[in-house]
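Take a look at this one chain, the form predicted on its own, written out in structure tokens.
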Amino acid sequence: MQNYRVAILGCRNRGTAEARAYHAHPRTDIVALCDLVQELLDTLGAEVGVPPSARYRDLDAMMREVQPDIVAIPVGIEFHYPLAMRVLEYGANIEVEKPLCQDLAQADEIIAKAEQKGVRVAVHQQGRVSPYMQAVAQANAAGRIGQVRYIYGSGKGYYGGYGLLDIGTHMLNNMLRFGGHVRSVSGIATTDGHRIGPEDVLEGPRGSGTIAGEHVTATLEFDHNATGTLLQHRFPGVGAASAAYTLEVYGTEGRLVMNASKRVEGAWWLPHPHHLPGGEHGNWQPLDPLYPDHYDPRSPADPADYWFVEEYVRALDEGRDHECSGIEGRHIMEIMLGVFESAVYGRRVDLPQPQRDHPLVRWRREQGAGPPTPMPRDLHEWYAAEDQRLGRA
């Protein structure tokens, strides 16, 4: 069995986390790093054993000289599309930090380029293959809750529109594992207690693109005849409700819950379709997390990131897409932008939508408004600017 040669493009927090997973996996070798900041290159290079000669500040030089099998692109959202397109030109498989890009036109181009080059695209949504998700999926496959009928997902308490593109992309991917693809979405977005207007369409933090809504609520219709609800509601503080980062799968005979917050991470099974406090109806039973046989818990690699690498290795071995494929990533973008579209036009949106531009940008233009006012990129500064816009202390 071949080992896959990996290059990491971007050496900050997410790049470091992904490099640790690829470094720990027995079937992947990190052969190059690329970043514009030499200090980041040297720090990560020393940790994962990449020599100075393979630490690049020029992406094209790295691709020509190293020719990696996989390139990880853990960079800001606004850079996903241009960097993915550049790397795909060299015929490498890629994995892109979530979400795939900023709009559906970009997503379509990435998928088309990968198909043209005969390579795979994965989106780093590691929650879908995490140890506790593996346990929940195994319990569902064993029929422990009967037929799936309803799926609930919640965010971490970030500003709703931003949370939808940040944490919502993970939660939606988790929900798809049990419900299949989404046929239609209906969304409501409010800011400061009122339905959003054109003035509430903003440039999001961290390069997330155009967003709207402090509180975003979506109803989803899945292919597998289940329905679902996704909540992305802002709580006081940044991520103050991270313990609410929960997936719940309702079946005809029981329920499954997974909480992905580091404070209360875990998964549980209820052998009854309805929960009542106390007695046998409150008897939630914990599920044990599942790990690959070769995962070393002493490794600095996060288990979910390690599972993501394991799934990519298996997918490439078998000539198939990653479970978190580019196709899945594009569908998640269709859902998220469909939620925004539904919220501003007041109607259900069937997927995939024929118009591939950003619905919030289109809506502002139709309302006679220009581009949104520039906002800070830093998350905390962005929150402060938005509270000032809303007249809050």
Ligand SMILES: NC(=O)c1ccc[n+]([C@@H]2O[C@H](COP(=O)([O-])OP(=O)(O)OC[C@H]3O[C@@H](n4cnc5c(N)ncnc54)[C@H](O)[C@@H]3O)[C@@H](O)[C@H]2O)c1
Given for the second form:
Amino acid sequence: MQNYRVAILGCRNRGTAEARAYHAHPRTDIVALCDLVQELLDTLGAEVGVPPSARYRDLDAMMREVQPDIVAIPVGIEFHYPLAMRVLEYGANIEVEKPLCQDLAQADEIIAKAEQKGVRVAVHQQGRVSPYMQAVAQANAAGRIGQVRYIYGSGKGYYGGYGLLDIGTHMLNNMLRFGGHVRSVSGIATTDGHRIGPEDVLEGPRGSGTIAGEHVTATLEFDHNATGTLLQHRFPGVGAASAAYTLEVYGTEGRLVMNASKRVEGAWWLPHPHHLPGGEHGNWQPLDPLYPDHYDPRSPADPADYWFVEEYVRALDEGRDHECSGIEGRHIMEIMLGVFESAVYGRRVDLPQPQRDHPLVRWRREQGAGPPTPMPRDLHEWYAAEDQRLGRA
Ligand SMILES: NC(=O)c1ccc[n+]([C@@H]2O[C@H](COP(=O)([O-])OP(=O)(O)OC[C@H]3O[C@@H](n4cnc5c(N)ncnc54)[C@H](O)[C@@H]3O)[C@@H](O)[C@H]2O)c1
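Okay, that was the form predicted on its own. Show me the form predicted in complex with this ligand next.
Every chain and every other molecule in the complex is listed next, the one we just looked at coming first.
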């Protein structure tokens, strides 16, 4: 089997993490790097063995000269769509950081362009293939909880509407692995204790697009005869409730839990459908994380990112989509924007939505308000500006 030739477009935090995984994997070779900042190119190039001649500042030059099989696009969210479209034009498989893009019209264009070029899209939502998720999926496939009937997911305490697009993307992707696709969503979004109004529709931090709601709660109806709840509730501080970052799968005969926070990371199985503290009904049994045979724990590659690469290699070898495909990524956008749509219009939203524009932008327009006022891109500055707006500064 030939190795896949990989280019990394964007060499800061996430680009470095992804490059480490592709560098460590025996079936992928990093053949080029691209960034606007020379220092980042040189630091990462030295670490993963990409020579100066293959370090690019111009992505078109890189694509023309190197013709990689896979291009990883770990850049700010507002750049996902334009850069994905530019790279797809060259007929390369891509993986984009999460979430796929900012609205459904963009998602449709990305999927259509990939289909036209005959290439694959993956979204870097590595949690779905992480070592503990593999353990939970294996336990479920072995029938250890019977039939899945309900799935609970929580974010890690970011401002709800932003958390939905940031951590909610990962959590929804995890939930889809057990429930299948989502047929309908109902959402409630509150800010400062009241139901959101047009003034609470905001430009989100970190290029996330338009968001709303300090506390967002969603009810999900899955294809596989299950329902679910997704919580994205703001806790004091900025993302200070990372221990809340939990997936729980309820079955007819047992339950599975995975916590993805660094402090209490792990997975557990309860051989009873109902949890009661203490006694046999509180007896959660730990599950061992699963790794690919060739994963070296001494390598700097994060195991979830390594699994993500392993899954892309298997998918391309087998001529199929990645478990975290562009189609899944678009469906997750449909769920997240459906939650916003349900929250502002006060009704259940069936998926996929016929209208592909951003529901919060549409709603503000219908309410006679223009586009939301610009907010700081930096997360901490954004929180400060929002607290000031709410009179809390
Ligand atoms: N999967 C995860 O666990 C996870 C965690 C955190 C963040 N993210 C996602 O990662 C992304 C942000 O990654 P980051 O924090 O490393 O981003 P960043 O903004 O810090 O870095 C992006 C890099 O891309 C480069 N770049 C931008 N446009 C370019 C262009 N046209 N040509 C060449 N280089 C270009 C920039 O110079 C910069 O160095 C977001 O999508 C975010 O949602 C994912």
